[in-house]
Amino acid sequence: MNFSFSQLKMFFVFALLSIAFSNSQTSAGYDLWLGNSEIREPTILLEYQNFTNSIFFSGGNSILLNAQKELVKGLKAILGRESDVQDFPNLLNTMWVAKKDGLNQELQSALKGNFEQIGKEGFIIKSVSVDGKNILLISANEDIGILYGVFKFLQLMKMQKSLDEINLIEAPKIDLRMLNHWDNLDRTIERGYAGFSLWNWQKLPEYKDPRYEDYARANASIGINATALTNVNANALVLTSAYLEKVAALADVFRPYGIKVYLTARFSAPMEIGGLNTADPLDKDVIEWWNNKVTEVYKYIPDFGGFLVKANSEGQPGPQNYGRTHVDGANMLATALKPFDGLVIWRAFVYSETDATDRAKQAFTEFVPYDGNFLDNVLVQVKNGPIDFQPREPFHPMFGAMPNTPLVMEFQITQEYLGFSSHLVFLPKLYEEVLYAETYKKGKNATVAKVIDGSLYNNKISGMAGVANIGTDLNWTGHPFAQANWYGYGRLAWNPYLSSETIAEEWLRLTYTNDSAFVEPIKAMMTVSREAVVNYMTPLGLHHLMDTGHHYGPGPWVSDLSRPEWNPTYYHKADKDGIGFDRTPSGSNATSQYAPEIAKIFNAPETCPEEYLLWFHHLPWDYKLKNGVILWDAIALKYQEGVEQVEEMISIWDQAKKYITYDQYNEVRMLMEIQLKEAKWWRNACLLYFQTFSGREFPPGMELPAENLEYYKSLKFPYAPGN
């Protein structure tokens, strides 16, 4: 075929544009932590080349095909050359990737009892010597373990770890590792700050966006094995046949990456799409409707995971509408799912407008009496704290209080109360704080992590859920560093005992560079970032000071909403005498829901950790903290400290500029300017408002507000995202 000069020129232009777009994707963070760059360090490169000269890869189904594809692609990028990957073993193989039954007797013997340690999803990466020859093994009991092992192997290579004497035996400590998408069918996302929903329902099932597979790859690379596609404020339409065929198309994409699909079930669906006049969970027609619906779902999606349910909370329908209990509702659905090995995940985020007691107590009061009454395929999903994803909360008292019910930890990855996708906040530091918390429910060393992974009470199944921060933005999460929260959540769902510092270092080395001159200061910046947000938003145990509805920016003065617990004034209770919420026996007595050892600590201001001081106590403005500073001055100086911490973060980021591309540097730098501006806004608005009660001057060392209180009260944001 002959081409004209103009056609060739046009072809060349399109080729250049394609390359430019590919490079811009990489620069903009589309590849997340999965991008592979060529290694040039001679010693480590030689070691990797020796191991990967000749690879036996035992093939099989779609999961193993994906694992092989990832290995070939990754090795080519990292080593700068093709590796010889074969589907039959021979004497030249320097690396074997195979399940247990694909290894020869000598290699099986070299792994001895390792296979008993890894279960269905774990893997082994081990350097062994057979007949004087060094061989690198990636092995597992099941296909998914091979995929996880390959991803881990490539990550180790990217971080330039030596493989000469590697002996890595890993298995997830938590069974269900789920993302909760709060995505609506119109593609808006409640509390979503990175664009619209990934799921293009209008084009499904025929058109499967390639981005769906990229999403699945990213999740599989960090061990996430489940996704709830739709908002917990559920729409019953997703359970109709028209949508189930669309869900099935997504499940087909996710299945080869070991990911099961879950859906949120609207409790009133039998009425809304089923034509019944009730949704009473004990009504025989309702029971029959759900049994039939579940059967239909499994015809479309044979490996469907189950239902995530928000019921009798914030106006959502539930069993209490009919005088029934959470147990009645959850067990009715669990019975329908049981023949298919499906799960019910029943959320414990409940509070009632007719219940005048402390909102922080209500979930415990409603659920703990029913411990042991749920069927064994029901998990109760509990937020990390007793209010609602605040910058800092004490751990939820339900953890440790329901030994006979598996509890799923619900963390928020999206930053609803932490500056949206404009603020750099490394959330694994928050997750770690909660997971390491001591419950004292079975003596010392009974941490929340041990409740969640099932080891404390020998629960049959364990789970962790993260409210996703993913959208259609090119970099997936809005803020480049918000990718670290998705990554970090996955790593902690796999192993809740990892440190946030370890996770930060992994993510930085995988995403940016292995240069320690970059990694060490930025890791330190990341690990202090969450504390900075607490300081400039809600220091010393203050909470829920965000403006109404959109939760964007400060609104501590809001007091006119229809439900008392929607008002920030409900939580800080500032008056001329002091500030804080008394949750001791002299107040709401919420401390009684914790173990006596913890309640004793929280009940006395002298022993209460100062980071929770105003969560549990209403104290005078002149109350002296441990350092001798009075409460009013301490609050003001904490707000100021938060601002200064952001300024220091900017300084650290500026010094890191030379280690990364200009685009990588500049995007974060511009976002940091927003964060600094809004940190000052938080400081000024909150302190000017609280000053109307304290009547005191701002302490030395605090920058004075540039505007008056009325200015901050006048700010309106009708189109804030995620509302």
Ligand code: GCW
Contents of the next structure:
Amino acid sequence: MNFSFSQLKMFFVFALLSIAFSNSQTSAGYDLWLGNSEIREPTILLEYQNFTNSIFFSGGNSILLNAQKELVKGLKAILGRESDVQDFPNLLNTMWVAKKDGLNQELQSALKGNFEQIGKEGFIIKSVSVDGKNILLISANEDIGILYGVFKFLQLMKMQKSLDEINLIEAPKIDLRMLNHWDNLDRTIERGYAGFSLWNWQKLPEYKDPRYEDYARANASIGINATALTNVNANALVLTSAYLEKVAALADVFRPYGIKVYLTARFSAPMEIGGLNTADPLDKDVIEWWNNKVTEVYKYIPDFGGFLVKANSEGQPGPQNYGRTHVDGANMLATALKPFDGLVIWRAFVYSETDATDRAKQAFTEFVPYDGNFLDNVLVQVKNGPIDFQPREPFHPMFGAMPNTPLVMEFQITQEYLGFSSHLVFLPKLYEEVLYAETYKKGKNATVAKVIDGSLYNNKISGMAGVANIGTDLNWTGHPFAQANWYGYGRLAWNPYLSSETIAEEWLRLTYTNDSAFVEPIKAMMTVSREAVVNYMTPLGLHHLMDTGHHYGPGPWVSDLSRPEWNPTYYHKADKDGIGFDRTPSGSNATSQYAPEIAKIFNAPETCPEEYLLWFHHLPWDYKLKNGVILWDAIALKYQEGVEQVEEMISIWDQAKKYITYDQYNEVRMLMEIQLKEAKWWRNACLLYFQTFSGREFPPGMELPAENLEYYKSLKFPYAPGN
Ligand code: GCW
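Shown: the form predicted on its own; wanted: the form predicted in complex with the named molecule:
Following is the full complex, with the preceding chain placed first.
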């Protein structure tokens, strides 16, 4: 074939452009934690090369094909050469990847104990001896275990773990490991800060965006096995056949990655799309409508997971509209789903505008008496704290209080109250704090993690949900470090006993580089980032000071909203005598919802952990903290500390510049400028406002606000995202 000069020139330009584009895609973080594949350690590289020359890979259904594809692609990227993959075992093979029933009898019985431990989704990665020869084995009881095992193996390789150290018998500790997308059918995302919804409803079912598979793959690589596609503030239309066809197309893409699809069910759907004049859960037409609807859903999606429901919460319809209870509503749906093994996940995020009691108490008061009344395919989903995804909350008192009901932990991965996608906040630190919390139900060592994984009360099913931070942004999550929150959520859903530092280290190594000179300081930076945001937004137990509606920036002065508990003033209760919410027996007595051992600690300001002080106590401005500093000064200095922590994070990041590409460095650096600016804004606005009550000077050591209170109050953000 002959090319003219101008054709060649065009070809050259095009080639350059595509290289530039693919580089920018990589550095833009599209690959997530599945990218970095360097092994710098030559001995380790050699070890892996020796064990992956020839691989026996058994089985060919869609999940296993994905596993094989991952393994081959991963090995090639890491080792720089193709491995020979065969579908029959022999002793020339250095590695075997096969389910239990693909192994010879001898191995099956030798590993019997291991297979019993790993259940349906776990895996074994270990070196075994077959006829005197050492073989590296990845095995599992089911297909999905093989896929998880392969991902794990590649991750271990990428993190340069020596093969000698690898002897893994792993199974997830939680059954349902779920993402909740608050995605609307028009592709906006409630509390979404990373672009629009991935689900292109308009083009589905025919057009399946390749990104759907990348999404499924990323989730499978960390063990996420369920996704609720739609907003809990639900739209009934998603249950019509036109949409179910689209949902089925997504389910088809996710299935080979072991991911089941769930939908949010709008309680009034029988009226909105079914033509009925009631949605009363005890009405026979309503019951029949849901039975038929569920049967239809399973025709489209045979392995449909079930319904996630927000009912009688923040204006959403529910059984109480008909004088019925949460139990009536949940059990009606559960009965319809039962023949198909479907689940109902019923949210406990409820508080009423007509109930004057402390909002923090309402979910507990409403739900705990129902313990034991839900059918066995109902799970109750509880937010980590009793208010609403604040930078810090004590654990929700419902954890441990409903022994006969499986409670799903709901964490928020998207940063609604934590700086959107502009602030670097490593959330596994927050998750870990909640999971490690001691409930004192059934004596000591009864942590929230044990409630969630079902071990405390021997629940038959367990679950964790994370409100997704994913959107159409090229890097999925807006902030590159917000990927770590998706990753970390998945890891904790798999094993709620992992430490946040382990997670940070894994993520850094998989995402950026194995170089400890980079990993160590950046890990420390991530670890401090959560405390920083607490300090510059809501220190010492303050909460819900965010501006109205969009929750962007400070609005502690807001007091004119129709519902009292939507106003920040409801939460901080600052007056000339002091600040904080008295939740002890002399106040709302919310502490009584905790075990007596915990309540006792929270009830006395002297024993209450300082990080929860103003959550539980209203204290005078000159109240002396343990270090002798008076409350007013302590609040001011905490805000100041938060700002300084961000400055410190920036200087650590600057040091790390030489280990990564300029684009990787600079993207985060620019975002950190926003974070610093906003941290100062938070400090200045809150302190100037609280000063109007305390009437005291700012303590030495605090940088003085650049503007006056009127200025901060005048700021308006009608287009802040995610609202
Ligand atoms: O945190 C609040 C959010 C709402 C959200 C609600 C909920 C989906 O501000 O946007 O609605 O919680 O969890 O239901």
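For the two forms, the rigid core is made up of the largest set of C-alpha atoms that agree within 1.5 Å on superposition. Positions refer to the first chain, counted from 1. Being a predicted model, the structure only gives us computed values, none of them experimental.
- Ile674 is not among the residues whose C-alpha shifts by 2 Å or more between the two forms once the rigid core is aligned; its shift stays under 2 Å.
- Taking the rigid core as fixed, one finds a CA shift for Ala171 smaller than 2 Å between the two forms.
- Annotation: Cα of Ile39 displaced by at least 2 Å between the two forms, core superposition.
- Per-residue C-alpha deviation between the two forms, core superposed: Leu107, 2.9 Å.
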